[in-house]
Amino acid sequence: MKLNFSFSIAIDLGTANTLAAVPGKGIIFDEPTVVARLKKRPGVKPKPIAFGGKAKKMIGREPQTIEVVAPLKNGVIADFDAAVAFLAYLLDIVTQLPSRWPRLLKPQAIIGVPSGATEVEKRAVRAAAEQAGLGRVYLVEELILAALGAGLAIEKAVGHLIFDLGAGVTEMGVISLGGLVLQRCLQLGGQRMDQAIIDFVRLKYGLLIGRIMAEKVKINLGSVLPTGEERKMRLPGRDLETGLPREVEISEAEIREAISPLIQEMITNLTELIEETPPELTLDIARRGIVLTGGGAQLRGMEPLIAETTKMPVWTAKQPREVVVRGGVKLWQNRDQLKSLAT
């Protein structure tokens, strides 16, 4: 019998929201990339006070001693020391699992990367994760993590074509043969979705509003083709003339408008990415269907958008959110596979 001296963790550390699981376990981490900590002085280093969903409350309520940092921007870590101190919240958090078996080592993670990451990049990300506590990091591309997290045989000398909508960046590939042979990485997301929308409000009605309501009304009212429901929401916020609160009503086709540049975008790079696609390929993704991964591919119309500008079918992966972890999982189930993808 092999025992287990130490436990394995596939991570998506996302630009918005981590997600951790264990084999065996599922997920068991699912928290907002958000650290708060008091401010920097003079030779102390920034104390953390809070992490995760409890953090992000503080989001526009935070008092002059306390910041709340976000430690990666489009994808990658943008705040080395809170990405170090958000990591080792993790790891005290799966730590705290039962286990049969005493751990005397550290654990090793498969942790996901975007495709256009540089290699500082990806040092920054290893050098984080092992100052945190953790053991061998084993850095696998997010396009593929998703893809099988999707349940594709992407071993197999057939394309596949993967666009994930995260908050941070869109990343676009096609995979065969267990690799990337084209790919995108756009560093545009939910978050600049939820920017475009402070904006909008801003232009259009004279009133402020922070990131948690845009996202808020993003959740609730975002998509990228009229759904014959054009529902409609209260907005509250401050007004930029008096400075007092004021409410608008928002509607579905003003969050449309909003968010509309973005889109079109990642469509235009998504037809440019599969005019590049070898033949061969691009009919393996006509029969196969492209496949729609992240949070924003929950957005309403994204499938229908994407079927009538590509002519191709497209379907969403069952729980998009989770399918970089949920590849993860399985990468630790195939040795081999993993060494043969990891960096």
Ligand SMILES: Nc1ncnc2c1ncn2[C@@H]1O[C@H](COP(=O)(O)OP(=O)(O)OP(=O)(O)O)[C@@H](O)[C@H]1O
Given for the second form:
Amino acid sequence: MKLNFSFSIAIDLGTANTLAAVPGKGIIFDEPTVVARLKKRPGVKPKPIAFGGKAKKMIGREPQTIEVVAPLKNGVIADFDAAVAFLAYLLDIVTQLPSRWPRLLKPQAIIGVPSGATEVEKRAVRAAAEQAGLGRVYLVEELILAALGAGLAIEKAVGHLIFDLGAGVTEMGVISLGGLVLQRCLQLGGQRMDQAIIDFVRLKYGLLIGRIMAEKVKINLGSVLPTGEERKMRLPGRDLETGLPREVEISEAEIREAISPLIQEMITNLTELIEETPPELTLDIARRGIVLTGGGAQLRGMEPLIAETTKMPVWTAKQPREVVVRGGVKLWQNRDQLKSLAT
Ligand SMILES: Nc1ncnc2c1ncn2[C@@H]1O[C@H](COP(=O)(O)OP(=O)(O)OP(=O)(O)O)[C@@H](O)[C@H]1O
Ligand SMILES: [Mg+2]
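How about the form predicted together with the named molecule, since we already have the form predicted on its own?
Next comes the full complex, this chain leading.
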């Protein structure tokens, strides 16, 4: 019998949020992918001082000596040192858990990568994971993990369409017989929506708002179709002319207007993807429905909007933010499938 007792983790290293799970223990790490560090000075390496939620709270409030950085941009590593530091922090938390596996072995990890990632970008994830202290690393496409985590039987000869709306990327793909038949990865997601809200408020009201506030408004009022409620929210910011604090009242319809070009771009890409899909698979998808995942799937009206434009049923995965990491845990249970899926 082959002894294979190293401790296994599944990691969804996302642009906005990173989740990690261990088979049998569930999700044990769920934090914003953010690192705060002391700025580099001549001869001194930048030193991390806070991670995750604690670091995110510093955004927009940092003094000159501290920088708050996002290790990832558009789903891939943009700041290598920050990514290593963040993964080392994750590993620290994960390995503090009581475990029956010996600590001497480095944990092996399944890590999700966007389907649009280049070889160089994938190598960066592998290298960062290794430097952070992880052992063997299996990279698997996030769309496949999302499909597994959403409970789809991806190895069957049946087509599924999965649409993942994240913070930095929006990915959509058709899966059949355990692999991607075709896919698109757009470099736009929730963060571009936040920026669109910032730009909208600046142009319409001459008011400058921060990124955290923009995200809050999007989550509170965001919708892609009229909801019939037309809620409003008071939005504090800084007046661009006077430099003083000022508030405006913003409505659901205004937020919808601000993000609508981005939603349009997603829908256009989705309809093009469906047009390119072989007819047998289209019939499967029309029967089973399009599956929405990712934090952005929670935008009000996504299901009816996509159903209306594609004329297909649409459903949102349970806990849409967690499907990638849950898919990773499932994959640890099937080594053969893991070997065939690792890229
Ligand atoms: N209720 C909501 N309505 C709209 N957007 C939301 C909601 N909840 C979360 N989001 C957005 O979802 C995004 C985070 O989703 P998720 O955690 O799936 O992204 P990620 O995996 O970190 O990013 P990526 O997959 O692009 O690398 C953020 O932009 C966040 O603002
Ligand atoms: Mg994601």
